[in-house]
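First, one chain by itself in structure tokens, the form predicted on its own.
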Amino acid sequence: MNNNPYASFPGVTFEEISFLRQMTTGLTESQNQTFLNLYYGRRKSPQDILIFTLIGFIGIAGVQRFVVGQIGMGIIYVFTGGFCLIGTIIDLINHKSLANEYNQKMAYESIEIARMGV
């Protein structure tokens, strides 16, 4: 088996790499595999969020926030024109930090269902 596995996530940081092995520590192969497998499914890479957020520069604000589940957010974002545009450009400076918040939230869930052997 590869030693690191979540090398290979696109767009991948070393605090995400050390963030996930902390997480994943004391897993067994098979709830390893299956954290590995849900939590490829759920992850954005942060340039895929850089992307959507460009998206709101070209008419429709708030993308990235629909994307990392932010509804209401998302929703806002539509309405104000993502803040007048002042929004879209805090999230695209900090599109690295919503990724990784995003992540985190979905690595919590991974491992909690990994845990449960489902």
Second form
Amino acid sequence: MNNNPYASFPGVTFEEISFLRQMTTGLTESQNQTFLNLYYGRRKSPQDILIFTLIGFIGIAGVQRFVVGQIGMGIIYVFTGGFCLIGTIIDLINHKSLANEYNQKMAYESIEIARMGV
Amino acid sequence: MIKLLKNNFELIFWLMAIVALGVTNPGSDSHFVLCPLRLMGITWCPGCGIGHAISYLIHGDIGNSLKAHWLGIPALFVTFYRIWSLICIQIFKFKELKTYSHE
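Same protein, different condition: the form predicted on its own was shown, now please give the form predicted in complex with the partner chain.
Everything in the complex follows now, all chains and molecules, and the chain you saw is the first one.
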């Protein structure tokens, strides 16, 4: 098995690699493979979140919040132009931790499925 | 210190926004305007009045809040929910580290 399979994920951060390492310690080889496949399909690259945030400056704000699964926040963003642009700027600065938060949630989900499967 | 600020950036921002809106008086006309659109000279914006609405709401004036922006009440609730979930994430993170080190 490749020594560090997470390094090939697009836009991966140090934080993401460290929590993935920590979570997958107890897994068997095949569970690990299932986890990798599931997680790769679910994760969002921080760059995608950044691009969705940038749409807020020229069109509809708050797409990034919907993508990340925060529906309530997304609705407020859409109807108030991203809290009068300030929210959009905040998400611009914060896009990496938004992505990490979502990815962490997806990692928990995938690891549960991987454990169930085998 | 800087690391703490960086990691909890969103949480600190929302908390400060709520506190700032609670402290300022929405009735007075000439308070400091942060809105970048207003500073650029554009007067119309779909979010205009949301700050006033939340501020009125914190001061307990629901009628004026609805008049300023009809989304004030849901916005305040959603913001509180977001603050709560951010705090939960922080607590959860520490717990997770402990259980995994025992495994």
